[in-house]
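Just the one chain here, laid out as structure tokens, in the form predicted alone.
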Amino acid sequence: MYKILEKQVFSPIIKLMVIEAPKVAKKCQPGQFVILRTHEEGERIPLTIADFDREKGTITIVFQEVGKTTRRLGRLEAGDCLRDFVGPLGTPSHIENFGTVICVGGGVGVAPVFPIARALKEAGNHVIGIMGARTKELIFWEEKMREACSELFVTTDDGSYVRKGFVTDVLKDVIEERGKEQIALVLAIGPQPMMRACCNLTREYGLKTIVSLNSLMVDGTGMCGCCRVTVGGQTRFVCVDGPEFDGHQVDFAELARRNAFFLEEEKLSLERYQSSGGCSCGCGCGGGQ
């Protein structure tokens, strides 16, 4: 059992948890992820590692409540335990001194961007951070991102905080202002439409762009094939070959279709969970362990 040591509520749907997992913390690197289960019969869900503390033996996760499992996870409190917490999984981010790097985080994607931006800055890069959300209440970790980046730009879709617009608007302005020749790499993590839009933009400037994919996943070891994606015309598995890939090579249309396979089943599962009072067995027990 993996104990929840701390819980923070950033918004009604975005939450942070610090998990006691010393073996995972000992070996994890920026860009990697874990797969967890809340209880014995729970769904296995992948979450990118948002932060880690090797001395304390802890892993920080940030998630958005979307479906049944993330809703159930969000109901847990400090002192509760997770049934499984497997990791670190995936290939770590490639960190070296590239020069000037732009790190773009959209929505909850800010969480996985943070440790990568921090590592890139520690490696000597000039890190330009761009973070955005739909509205002000969904902005989190602004100060942590300022510390991890050399510069930081913040935007909201509705203009309720700082600047109105999408992260791609800021990205285009930064590229035009600094000059594409001065930028070595762009990293974009967030919702698939946002990552795809970033890649469409940077392709026009010939800027290498890395994205972290959030495909459907089951075992996290490459055996089930559930997380397969097409990259550069070839089949790759997000769990072992990724989660990071060259964004200009990713077939985002296929990825979107695959991720939509079980939307109806996911909707029905969430409706049953909510109608049962938040329990998995349907008895209305409230979803306790």
Given for the second form:
Amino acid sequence: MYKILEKQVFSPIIKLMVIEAPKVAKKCQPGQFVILRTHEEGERIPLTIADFDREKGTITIVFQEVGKTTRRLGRLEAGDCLRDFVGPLGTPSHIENFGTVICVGGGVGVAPVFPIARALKEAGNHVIGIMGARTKELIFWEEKMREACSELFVTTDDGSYVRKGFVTDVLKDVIEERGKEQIALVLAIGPQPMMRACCNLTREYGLKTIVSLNSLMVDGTGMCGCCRVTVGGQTRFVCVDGPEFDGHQVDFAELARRNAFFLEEEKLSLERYQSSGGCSCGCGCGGGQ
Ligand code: NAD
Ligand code: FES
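Would you mind generating the form predicted in complex with nicotinamide-adenine-dinucleotide now that we have the form predicted alone?
And the full complex, kicking off with our chain again.
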């Protein structure tokens, strides 16, 4: 069992948890992920690591409540335990001194961008951070990102905080202002339409762009084939070959189709969960462990 040591509520649907998981914390690197289960019969969900503390033996996760499992996770409190917390999984981010790197985080994608931006800055890069959210209330970790980056731009879709527009609007301006020759690499993490839009933009400038893919997963060890994606015309598994890939090579249309396979089942499962008062067994027990 893995104890939740701390919980922070960023918004009604975005939450942070610090999990006691010393073995994961000892080995994990920026860019890797964990697969967790809240309870014995629970679904396995992958979450990219948002932060880690090797001395304290903790891993930080930030998640958005979208379906039954993340709702259930969001109801847990500090002191509660997770049934499984497997990791670190996946290939770590490639960190070296590239020069100037732009790190783009969209929505909850800011969380996995944070440790990568910090590592890139520690490696000597000039890190330009861009973070965006739909509205002011959904912004989190602005100060942490400011520390992790050499400079930071913030944007909101509705203009309720700082600048109005998508992260891609800021990305375009930064590339135009600095000059594409000055930028060595772009990293983009967030919802798929955002990563795809970032790649479409940077392709025009010939700027290498890394994305972190969030495909459906089951085993997380390369055996079940659930997380299959096509990259550069070849089949790759997000859980072992990724989660990071060259965004210009990713077949985003196929990824979107595959991620939508179980939407109807996910919707039904959430409806059943909600109508039963939040329990998974359907008895209305309140969703306890
Ligand atoms: P969101 O829809 O609120 O978008 C966040 C920001 O991304 C927006 O403010 C905007 O700046 C930008 N954006 C969104 N769509 C865009 C488009 N079409 N073109 C240009 N920019 C665009 O994001 P959210 O609700 O926080 O994201 C939720 C999704 O992100 C979930 O599906 C989740 O699975 C995924 N996610 C992915 C990762 C990952 O590792 N790739 C990590 C966390 C979350
Ligand atoms: Fe099974 Fe990747 S999750 S192969």
